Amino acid sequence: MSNYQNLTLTEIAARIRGGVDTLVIFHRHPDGDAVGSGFALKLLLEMMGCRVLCSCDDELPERLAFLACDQQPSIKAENIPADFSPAQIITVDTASSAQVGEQYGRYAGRINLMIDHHARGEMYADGWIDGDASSAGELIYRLSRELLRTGRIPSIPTEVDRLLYAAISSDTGCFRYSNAGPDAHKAAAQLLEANFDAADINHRLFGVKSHKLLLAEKLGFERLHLFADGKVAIVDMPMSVKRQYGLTDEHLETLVDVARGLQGVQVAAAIRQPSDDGVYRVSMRSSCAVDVSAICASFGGGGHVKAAGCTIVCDEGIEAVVEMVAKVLIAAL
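Please give only the structure of this chain, in the form predicted alone.
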């Protein structure tokens, strides 16, 4: 049992230091919530006199580059300047040390605060964890208003609100998912008062797909496996197919939606192989009472009741992983 404290909004706002070099870390394979909330926090900290860099083990997907707004040329940890030695490290939208990635080995014991909204995860620092929040963006929205209320910042720039709206919209599927509760909608309504182009944000997040992403979805449909009379759907994407068509993990983000979108499917999963070894990344989604975060937790992962992920190590091939995942999903129905 860790001795880390789960702080309140008031407490975490008071713990954030101004005027110091600060590193904001978000999880590997960043999504719109991680990027939007991370860069929004960067802007807020800069208003408090901090020199701030955002960092991640992986580079931004091309489709999310518009959320970085050229605030820095690269977020990859390997590109942090040698003379940047942060006095404050804050993680955002990162539920476990494993999601921090290789940086955790570098900064273990030095992470000051974590801000996260995943109901199942790991406390690896003092933090503000609210599993009822729709997104990390919703949490940073509340934090921004608290910093303003207490006089830590003089105002909230429109760019902060634009990034936070994008973060909330991203993690709620443009407010279509069950996590888009009243608080998410209220936050979005207030953010929209900043008068940025929300339609453009949602178009970029949900209405535009690259040719290779569409190709990946086509291949995913061809590799769709159905179980339990069509209630369970799994898409698999082995490294051999990725290599054949020149795909990267960035092009596989919507594979689970291919499985979930089929009529009659209650639980869906996408299984992808990031390299030639026996490591497989699994994304799960539920449209019923099945708690996929509990299933993923059994494999060392986590997430939300309706959306979660994990990593499975198996030397028997992707077919064995499909069979393994199918069995646990069928049993959970």
Second form
There are 2 protein chains.
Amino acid sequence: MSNYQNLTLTEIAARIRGGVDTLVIFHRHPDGDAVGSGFALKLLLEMMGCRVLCSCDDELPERLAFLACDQQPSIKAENIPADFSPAQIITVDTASSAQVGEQYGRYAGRINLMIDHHARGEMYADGWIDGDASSAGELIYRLSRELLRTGRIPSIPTEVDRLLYAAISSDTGCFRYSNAGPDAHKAAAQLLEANFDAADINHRLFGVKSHKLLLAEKLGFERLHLFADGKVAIVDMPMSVKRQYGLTDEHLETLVDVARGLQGVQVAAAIRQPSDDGVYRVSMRSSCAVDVSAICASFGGGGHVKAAGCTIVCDEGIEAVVEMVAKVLIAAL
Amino acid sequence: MSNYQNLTLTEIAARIRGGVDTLVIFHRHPDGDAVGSGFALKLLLEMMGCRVLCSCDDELPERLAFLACDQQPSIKAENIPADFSPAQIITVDTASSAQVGEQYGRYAGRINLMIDHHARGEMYADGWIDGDASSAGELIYRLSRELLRTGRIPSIPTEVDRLLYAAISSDTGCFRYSNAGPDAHKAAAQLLEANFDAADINHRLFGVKSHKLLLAEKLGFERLHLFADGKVAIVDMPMSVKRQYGLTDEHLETLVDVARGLQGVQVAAAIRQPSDDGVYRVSMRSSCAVDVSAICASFGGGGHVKAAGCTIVCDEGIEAVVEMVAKVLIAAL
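Got the form predicted alone; any chance of the form predicted in complex with another copy of the chain too?
Below, the chain from earlier opens the complete complex, with every other chain and molecule after it.
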């Protein structure tokens, strides 16, 4: 049992201090929700007289640079100036100390607040955890309106609304997933009253792919294996092909969507080889009643009912892994 | 100047009659907005004691069949029973008599109302035209609440909300485009209070592609021509390749997105050859300040600032058309 308290919106807003040096931390491998909500909180705190830096174990990915807009030269924890000694530390969208990452070692015990929407996270500070919220962006949206209501900020700049819209859109897959419920849409409706180009944000988040990513999808399409009259689709990506085309694992994160998106497919899997040994990373997706988290659990993995993953060790090559995964998926139908 | 009246929501709701045989017409080549809002209106009218059929020049596409849910065996105008003689005809999402299609000949002068969201449509009946609405679905959503408010229907079935959500999602590209403003999100928030699987709808509308469509995108990726340091991307699809892979024009509607979606691309075009003669269909997209409707207008075409099209006639082969289009796009940057 954690000694930390889960606070309400009113309580957390009251706890946030103005006028002090503040560090806003978000999770490593930052996504649009982390960056958007982190930088929106930074701007809100600056309006309250804080000097604020955002900090992350990893550098800002280039495709998300448009969300930070030169607010600071680097977010990477090791580049935070040594003389910046925060009196207040708030984490956003960061469900566990492991997600805080290496910098947790530096700040453990000094984190004042955590604001997060992951239901099964670890409490490593007093926090506001709402597992029903779509995104950290939705929480910072509510916080921003509470700060306005209580007169702690005089107004909400368009830039804050732009970042929060981007955060919510990012974590809901542009309002496509089941977490885009009434509250996410209500927040978007209110945020869109400000004047920014939402279509451009969505294009940057969801419409743009690197040449390598498009190449990976093309190769994935060519490597589709279909079973059970096309209800099961598996795409594999062996190390030899990755090497031939200069692909790394970051280009293969959406590979499973190639299989899942083919008409008629009910269960999909992507199998990739992170290195030359016999270890394979498997991602599974379900578009029907099949629970892929149960299937992945049988291989020592886990996840959600419709999206899960596991690691399979096999010395007989990737073809054998494809066959093994096909067998359990066909049986599960 | 048209003799037809543009009515308000209150007026159009008052004009709609209950208890009579009614035909709901939507535009040919029906999309998710047409089908979703058309069938939602059908269900609402049935609650008002009407016998209702939906009618369209074209049959329901298989990928949208989940929206009609066996409500009627066929929507194709020629399959509407000859003894069905509607006393009330309402069109939805149908901007012009040409969009009504061939069946306009049968019903001209007998159309009671048109409900549409296209700002520059043609008035071919009294109607409710709101060019600021995201979709016909958003209009039927407002109509459904007006019918409820005035006691003409006792409640709104979940199925109506499901269809209207699908219609709005369909026409906004899953809330991705600039027409997904505050009103579209407010409508979605309200509709999502009903209990249906919105993520499944969005997956069916946007996550599923036929094998031929995926094949077309793969071939498109292989046929990308880049200019101006990758700021201009053109993909071409000659008749010879279409024939080789059994592709028809319906598989090529998203071809331009392959070019537009590549990182760094600011202006994109897709050039396809509908038949063996020297006629080429060109689609253009802009992700920057370039106005592609002006460029397409210079070729006798038109469209929107960021999405437009034109037809080019050229006897020197598709390579010459690629060069011609590249030249004007580079010049426009």
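Positions refer to the first chain, counted from 1. Think of the rigid core as the biggest set of C-alphas that the two forms share within 1.5 Å after superposition. Source: prediction; values computed, not measured.
> Angle of the smaller rigid part's turn relative to the larger between these two forms, in °?
Domain rotation angle between these two forms: 21 degrees.
> If the core is used for the superposition, what shift in Å does the C-alpha of Leu215 show between these two forms?
Its C-alpha shift, to one decimal, is 3.1 Å.
> For Glu316, tell me the Cα shift between these two forms once the rigid core is superposed, in Å to one decimal.
Here the C-alpha difference is 12.5 Å.
> With the two forms matched on the core, what distance in Å separates the two CA positions of Asp249 between these two forms?
A shift of 5.7 Å.
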